[in-house]
Amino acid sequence: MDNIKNENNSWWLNHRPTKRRLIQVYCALLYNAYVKGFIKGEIYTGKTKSVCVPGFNCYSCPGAVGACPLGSLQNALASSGNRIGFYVFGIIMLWGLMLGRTICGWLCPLGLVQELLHKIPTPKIRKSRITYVLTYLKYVFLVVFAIAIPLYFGLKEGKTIPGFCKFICPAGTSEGAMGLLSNPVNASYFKMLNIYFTRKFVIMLIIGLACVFCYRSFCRFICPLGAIYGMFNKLAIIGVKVDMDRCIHCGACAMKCKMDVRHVGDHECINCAQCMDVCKKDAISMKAGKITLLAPQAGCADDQPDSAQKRARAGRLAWAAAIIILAAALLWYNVFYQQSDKPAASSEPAATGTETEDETGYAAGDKLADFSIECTDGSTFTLADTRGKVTIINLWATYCGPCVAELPYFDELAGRHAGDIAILAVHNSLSKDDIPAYLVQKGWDKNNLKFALDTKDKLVWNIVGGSASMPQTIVLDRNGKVIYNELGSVSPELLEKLYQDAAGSNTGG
């Protein structure tokens, strides 16, 4: 029995999660505390979504309760022609000065995924001069995809194009797109997929496969956020520090490190503190200023007799506080918080009967609630004034490629049936783009549609059951009843059919 217990203890000692691994898991849970989003297949859109978390975590992940700093940076750059994103630049600098690449090593969910993939038993590619040179690629990705593309399209065309998110980001594909598509309630999203998703899905698979063979491939060679934080590494308050009085410059720390570091704490160091285990002189520790967070086995040179006990006590208090914060977050987002945005209704006809015939709602068969909204041309669109006509409401955004591509179809439909149709295109209120200027640039300010920017309280969005996904089309018959309410792109043929269906509807008023 003693032998069995010893074997079990030995297995646990060799396989138990480290403090760093527990913190990585903790951060992944805290960043994605809206567990209800995975169950309902919806994106959290509350107030904390405007707050940037430190690590890489997709804004569109169903569980995400904060914004990704890299995505926020790209949106700020794209909107720099109209406003300067002081908050975004400031918060990234704050995270960098406080933590540097400690964020990559301890607080980034994508870093956790990469490390778990690398645990798959396969031959591994060790670091070399070639991998060191490749680490500079992430600065190319930063300049081209995260800075140049958003700036170019934002300043030249008035469009918000987050280049890295749109063309490369594996977190956007795995957490955002696949997180939503995996829920059956979002089955209609599949018809919205295009070549961009296919390309990004392939890129995600390639990056994931690379991480199996090469430690943290995305982090080392691609991640623009890691490139930014790396610039702050030497200035960061929290990080791995070397006691130069103890160090004998043997190079064991850099040699054993799986990242492409030349010395502890350089721009490639993620401050994981694993080098502490190989330092025979106990010269490496992790500190926050003068406060020791992790000490070597023999302690630090400036330790007092009770320093180890104080660190242990502070650690227990920190974990207790962290657990309370996580529990409070999970309770708030999943029990007490009520999402204001509603998922789009199905286009299946509602059951007929006197009890629902005059019900106000956004499902097929319901009568859409009346509203008035100011249009970009200065006029006011009032839904009640469109009675007797076929009415179409389209939810769109300048940064939504399928939305922009299909708007000319609505214009053509309005031209063919002038006098018998009213079409309102409502832009998402989250965007800071200059919508009137964008319409002028595209030549759409003189077409047959009415354009409006939804109000801050999402007046139209809530009335029609809009969500964070676009485009969405709602078709009303002459009596103001919904006959169609679906996410996804529409074709000219489908729009014509929907018009004919709505025009010939004989539903009662």
Contents of the next structure:
Amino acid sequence: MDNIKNENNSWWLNHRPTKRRLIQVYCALLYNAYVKGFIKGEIYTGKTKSVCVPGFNCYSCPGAVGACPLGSLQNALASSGNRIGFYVFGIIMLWGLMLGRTICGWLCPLGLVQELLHKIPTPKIRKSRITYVLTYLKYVFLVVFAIAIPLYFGLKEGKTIPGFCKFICPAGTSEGAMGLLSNPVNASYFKMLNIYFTRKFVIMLIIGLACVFCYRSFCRFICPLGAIYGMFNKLAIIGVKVDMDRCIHCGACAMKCKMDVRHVGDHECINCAQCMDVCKKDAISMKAGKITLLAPQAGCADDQPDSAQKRARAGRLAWAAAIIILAAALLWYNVFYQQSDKPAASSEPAATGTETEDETGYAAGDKLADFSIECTDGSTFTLADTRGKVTIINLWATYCGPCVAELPYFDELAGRHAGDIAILAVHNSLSKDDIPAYLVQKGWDKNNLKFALDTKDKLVWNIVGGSASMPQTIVLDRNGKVIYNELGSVSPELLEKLYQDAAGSNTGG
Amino acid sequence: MDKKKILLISQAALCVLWVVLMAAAVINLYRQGIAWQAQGHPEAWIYTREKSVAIILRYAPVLALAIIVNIISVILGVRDENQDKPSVLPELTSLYKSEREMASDLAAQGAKKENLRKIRAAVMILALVFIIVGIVNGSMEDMLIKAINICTECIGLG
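I've shown you the form predicted alone. Could you give me the structure of the form predicted together with the partner chain?
All chains and molecules follow, beginning with the one already shown.
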């Protein structure tokens, strides 16, 4: 019986969550405290999203209450033509200076997922010369996908293309895309899925599989954020430090480490502090400046007799404070906070709507409520005046790459069917950009479309059932009835088909 | 072959199999959808919730088997023991020693610490200045706008 008990104890001792694991889980919960978002299938749109969380956490995840530093950086670079993104640069520098790659080891939800995947018992690939060389790949990803692509397209073509988010990021696919798609409320989002989803889903699977066999594959070989924080690692105030008076240069720490470190605290070190256990001289500790956060059992050289007790007491206090903060965040975001931008129209958007006569709404079969809005050319667009024509309303924004890419298709369509079609492109009301100047710069001020900036109270957005996602296209037949109201990009072929359907449809009314 | 090794290899094979099957199914679904759209149905959906659920269910037995093998392995304490062995890269230890020995030179250490403090202070000031300038020049609001509006293509939708 005793033997069994001992075995059970040792199993628990081997498998119980470490402090680091608990902090990783804590951060994942805190970054995604808007649990209601998962239930309702919507993202959080409150003010706390103007702060970047330190770790990798997609801001399109339904639970996310902060912004992703890498996504924000790419968007800031893409907007450099209008405004330099000092704010994002400053925040990333501040996180890097304070924590360096401690963020990767302790505060990154994607790091947690990678470590859990690596726990799946399979044969493992250990670090080697090859993995060491591969670690430099992440700098290539940083320069090409996170810097060059957003800068090039932003400055040259005025398009926002966050290269890493768009082509690679597994967090965007798993947290953002899958987080939204998994909710039945968003069944219509499947309409949008195309080559981008296919490619990114396969990339996500491959990265996940790589993490099963090779410790933190994404973190070591791909992550541009890790590459940035790595540059700050030696400067970072919080991190693993080596007491040089005790160190005998045996290299046991570097050899034991699963990351491709050359020595503790270099640009590959994620400050996980696991090397503390293998240092025979107890030379390694985790410090915040001069304060010791984690110390070896024998204590640090500068320890006072009661330092260990003080550390334990401070640790308990920190946990208590952390739990209170998490509880307060969960309560605030899920109970007290009310999302303000709910569409005001009567029915939900759907591929197949009701056929009720004259029902005002934005689903297929409904009639849109009438509205008038001032256009950028000084004219006024009144929906009632477009009766007898096919009407298309497109919701877009200058900072939405696919929105900008598809607008020329609408222009071509308007040119082909001049006199029989009215197209209004409505820009999101949230913009710091000078929209008329942007239209002139693109040469769109003289094309076949009418452009308008939505009013501050989101007049058009509310009438057509606009959401936090873009682009969105709404097609009305000659009687003003909605025949199509969907999120996602449209092709020229689809637009032509929708025009033909709307022109030929005879829904009465 | 040792039973533990068999479990490890089976688990690896199941993981690879599930990923390959899922990836192939998704690519296949995409190709079928594109072919259908090209046949004069540009409005047709490539993916639907029903088709996606069907794929997940089709390969769920492989995933379930992988989970069962995982649970058995955890209970039996099966794991690749090699992963805990220290890495023996000769150049790693030699480099480690030389760098560490240099770093342990007390005089050099003092100067380095002083430099580090100065650089830290400079970076801290620069970061705070950037944040304040960013709030004033509107880049904070820019960031908020982009964080609360989903660019569907950017998160892998379309």
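Positions refer to the first chain, counted from 1. For the two forms, the rigid core is made up of the largest set of C-alpha atoms that agree within 1.5 Å on superposition. What you are looking at is a predicted structure, and each value in this text was computed from that prediction instead of being measured.
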property: Core-aligned C-alpha movement of residue 47 between these two forms reaching 2 Å; result: no
property: Core fit, then residue 386 C-alpha moves 2 Å or more between these two forms; result: yes
property: Shift of residue 365 between these two forms at or above 2 Å (CA, core fit); result: yes
